[in-house]
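Presented as structure tokens, the chain that follows is alone, the form predicted alone.
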Amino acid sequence: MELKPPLVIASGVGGMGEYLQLIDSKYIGAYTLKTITLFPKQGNPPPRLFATQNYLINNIGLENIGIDAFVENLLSDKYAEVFDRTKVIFSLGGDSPDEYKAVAEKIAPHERYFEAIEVNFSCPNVKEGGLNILSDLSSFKDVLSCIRKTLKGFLIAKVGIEGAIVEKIAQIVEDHGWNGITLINTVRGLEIVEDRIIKGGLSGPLLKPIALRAVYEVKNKTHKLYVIGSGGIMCEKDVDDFFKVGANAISLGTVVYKNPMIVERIAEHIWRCYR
């Protein structure tokens, strides 16, 4: 996978391409759509977000229209503007091994539309799914094998740090013929606001040291994986740090909520320093 610049808009934050109304597409290498599951999800009830200067807790819960409606929209060119403007990464999720496999089978005839397919193996703001699969290595290996047989293109595993040692997971991903890995997803967090408990995935600046360590360990463990660094990237120095520990590309998430214009500034920094 060749991205120019090596900058990706993360799944979730980017929705279905809405931020392309605010960001000039020449500044991004690829745009990851929100995660699509086998069945539609309404997401979690509010409150869904809690933000501070240092972190964001997201409890959206993978709200999406489901794979059948997504494919229908895809074939009717509903997302044509997104594909016309940039490379697109499809994000695939599930609540069980069978659901992961089923979504892969349904998207397989349409792989040609996408630069890559990212499989979301870790989402702390849903009750089931990725965390369970990562903690059951037998099921995880089976899903990796089945999806690799089903999908022929560039496959990326998106994983967190919970459920298993991340470098061990990365080695398994590489051994099963996958091409890349996104490090890391959010981690489980909790905040209490006026006696209300808000649980969800924690992202933002506080996540950066954890994500940097994950990228560093994986790059020292594996040999071929294309590593997308993600977690707490808010400025040019953060980008430099991720490249120093071996990231092949970087993914922007929470910072896009805060200031979409930062994407252009970071892209210009990458062009200036990493040509």
Second form
Amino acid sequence: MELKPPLVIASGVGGMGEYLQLIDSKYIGAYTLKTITLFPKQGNPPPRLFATQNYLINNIGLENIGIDAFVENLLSDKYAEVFDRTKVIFSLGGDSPDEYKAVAEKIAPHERYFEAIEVNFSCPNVKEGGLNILSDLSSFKDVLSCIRKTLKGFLIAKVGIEGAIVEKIAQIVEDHGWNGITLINTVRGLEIVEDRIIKGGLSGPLLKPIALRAVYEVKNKTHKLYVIGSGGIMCEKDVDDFFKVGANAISLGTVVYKNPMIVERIAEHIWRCYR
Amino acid sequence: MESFTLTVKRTFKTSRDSYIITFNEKIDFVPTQFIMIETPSVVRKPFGLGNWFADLAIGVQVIGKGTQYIVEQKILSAHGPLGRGFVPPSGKGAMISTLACLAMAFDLHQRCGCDVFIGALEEPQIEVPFKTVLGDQQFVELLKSLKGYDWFYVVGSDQMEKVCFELLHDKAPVYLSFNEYMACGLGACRGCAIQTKEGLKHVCVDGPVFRGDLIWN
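Beyond the form predicted alone, can we have the form predicted together with its partner chain?
First the chain shown before, then all remaining chains and molecules of the complex.
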């Protein structure tokens, strides 16, 4: 996968391409769509967000239209503008091993649309799937094998730091012939606001040292994986740090909410310093 | 919709914790549309667009560090305008607002000639060009006295909107502006979901204004 610049818009944050209304696509290497599951998901009940200067907790719950409606939209060119303007990464999710495999089978005939397929093994906001897959390694390996057989293109596993040691997971991903890994997804967080508990995936600056360590460990353990560093990148210095520990690309998430124009600034920094 | 900076022309208090900020720039918007403004938080905050006499304006109620930051700035980064905006139904309408939303009220009054009523907890710190009542009791009496309107539009706290809906919905349709937490404001993050009788809706793209009877009985 060759991204120019090696800058990805993270899944979930970018929705289905909405931020292309604000960010010039020439600054984006690839745009990851919102995770799509086998069946439509309404997502979790509100409240879904809580933010401070240091972190965001989101409890969206993978709200999405499901793979059948997604493919229908894809074939009727509903997302044509996104594909016309930038490379697109499909984000695949599921509630069980069988669902992951089923979504892979349904997207397989349409792989040509995508620069890569990223499989979300780590959403902390759904009861099944996500983190649960990583806690059962034999099931995880089975899913990796099946999806690798089904999909022929560039395959990326998106994982968090929970469920198993991240470098171990990365080694398994590499051993199953996958091409890349995105490190890291949000981690489970909880905050109490006005006596109400808000649980969800924690993202933002607080994640950076954790994500950086994950990238560092994975780069030392694996040899071939294309590593996309993701977690708490807010400025040029953060980008430099991720590249220093070996990331092949960086993924921007929460920072896009804070200021979408930072994407352009970071892309210019990458061109200037890493060309 | 676009990203832009706004330069503050004037910031002035309307009450103990509410402000109107006017800007040197103009934005083409429809009533009740909003912009997302950058704060020290990792997400931007939504503010309804309005006018204060000839100037573009927003109203801000200081409820924390983010809103405090906004009233202290001379330049603000933002994107918008966002949301569907509110097209008032035909007939005679009334808007009920707090002092924090005075700029939106002024805009709607200018555009459609609706009557505006302001509920405040204390004497306003500026001259308000609309009928203003002080305290909960007077506010409830005002709501009970409103007659002959074809629609109501309410903007304020969740609690105030609920009271208004309960006292007004038998008289005419009541439209409410919702204040759900947002991250993007443009439909990407799906964070601002609210439960309605037609399923989940998203305040940023389906609203921010909804008919009250879509939400409450």
